[in-house]
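Just one chain follows, in the form predicted alone, and it is written as structure tokens.
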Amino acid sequence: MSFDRLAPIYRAMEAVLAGNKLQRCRTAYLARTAKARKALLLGEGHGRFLVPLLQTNPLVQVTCVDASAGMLTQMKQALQRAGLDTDRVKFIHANALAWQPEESDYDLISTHFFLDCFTAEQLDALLAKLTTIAAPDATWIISDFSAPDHGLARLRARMILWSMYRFFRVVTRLPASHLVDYTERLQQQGFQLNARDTFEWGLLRADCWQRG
């Protein structure tokens, strides 16, 4: 899986296809990151959560792990455009599944439109790994796609998700072919859901989870 082919155009593609909808979802619980001091951002992509996180939290130190070198370049450029100090950010070019963490006790984890990239088996392995390096009181901020339970909203979401997965499987070799629900899996890892909001007829979901 690699988003390198899309990295130069990903920001523009998001703006054309979704406007500010995904960004609204990413930053829904930004205020809850104010006390974070050590953050882990996985699959951050073009840096649209990283920038406001650094702007609103002057003390946080951030580790960004991304499998795409092109996306890491986009992150650095986004920081430069915002006039932010890159010394507070450690950039790691690695597949999250293969990545071997050298640090732990992250009090903030964020995964924005990232967990939907994995199969059930991969997601189980990833969540178990992240739990081992999360602080005892860690906050986990998630934004992702979802499918409502019934009605026209569910039909609409399934059509959009079907198209998206077909596109990304071809262009990025995405391993997943459908959404895998992470809710029960996070609960099994000792996290509790503190807040959840949905947007776009339930197609988009923003979560704030707390460990312990």
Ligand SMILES: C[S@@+](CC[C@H](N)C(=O)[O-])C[C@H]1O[C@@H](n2cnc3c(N)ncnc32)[C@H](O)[C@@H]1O
The other form holds:
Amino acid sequence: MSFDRLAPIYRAMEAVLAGNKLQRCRTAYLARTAKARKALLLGEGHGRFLVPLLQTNPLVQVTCVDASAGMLTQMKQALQRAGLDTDRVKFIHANALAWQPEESDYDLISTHFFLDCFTAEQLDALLAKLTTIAAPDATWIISDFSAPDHGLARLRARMILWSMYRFFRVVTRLPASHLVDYTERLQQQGFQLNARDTFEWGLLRADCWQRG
Ligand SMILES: C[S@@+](CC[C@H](N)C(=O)[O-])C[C@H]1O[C@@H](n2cnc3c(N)ncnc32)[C@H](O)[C@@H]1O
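Switching from the form predicted alone: structure of the form predicted in complex with this ligand?
Let's see the whole complex now, leading with the same chain.
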């Protein structure tokens, strides 16, 4: 699996296909990250959450883990364009499933359009690992796709998700072939859903979770 081929065009592709819709999800709960001091951004990709996080929180130290070297390059370029230096950011080029964290007590975790990359078994293993390194009162900010329960909105979402998974499986060799909902899994790990916004007929979701 690699997003390297897509990395150079990822931002443009998002702008053409989704305009500002995904960014609205990523930043929906930015205000709730104001007290964060140690953040872990997983699959952060081209840096669209990292930039506003650093701009709005002058004290946070950030670790970014991404499996794509190309995406990490895009992330660094996004910081440069925004006039932000990288001294508060640790960049880790690793597969999150195999990554051995050297630190813990992260009071903020973010996963934007990342949990949808995994199969159910992978997601279980990943969430369990992240729980061990989250602070007892950690906040977890999530953006992701979702499929509404019924009606036209469900049909629409299923068609869009079907084509998206086909595309990403061919281009990036993504292991997942369909969306696995993380909601119950995060609850089982001791997190509670504080707030959830849905957009685009329920296709897009922005969550704020709290541990403890
Ligand atoms: C769909 S993109 C989302 C990028 C960005 N977070 C966003 O909001 O658009 C998924 C990102 O997760 C990374 N990724 C996918 N699987 C991964 C894994 N197993 N370990 C680490 N990073 C991974 C990809 O390299 C890519 O940057």
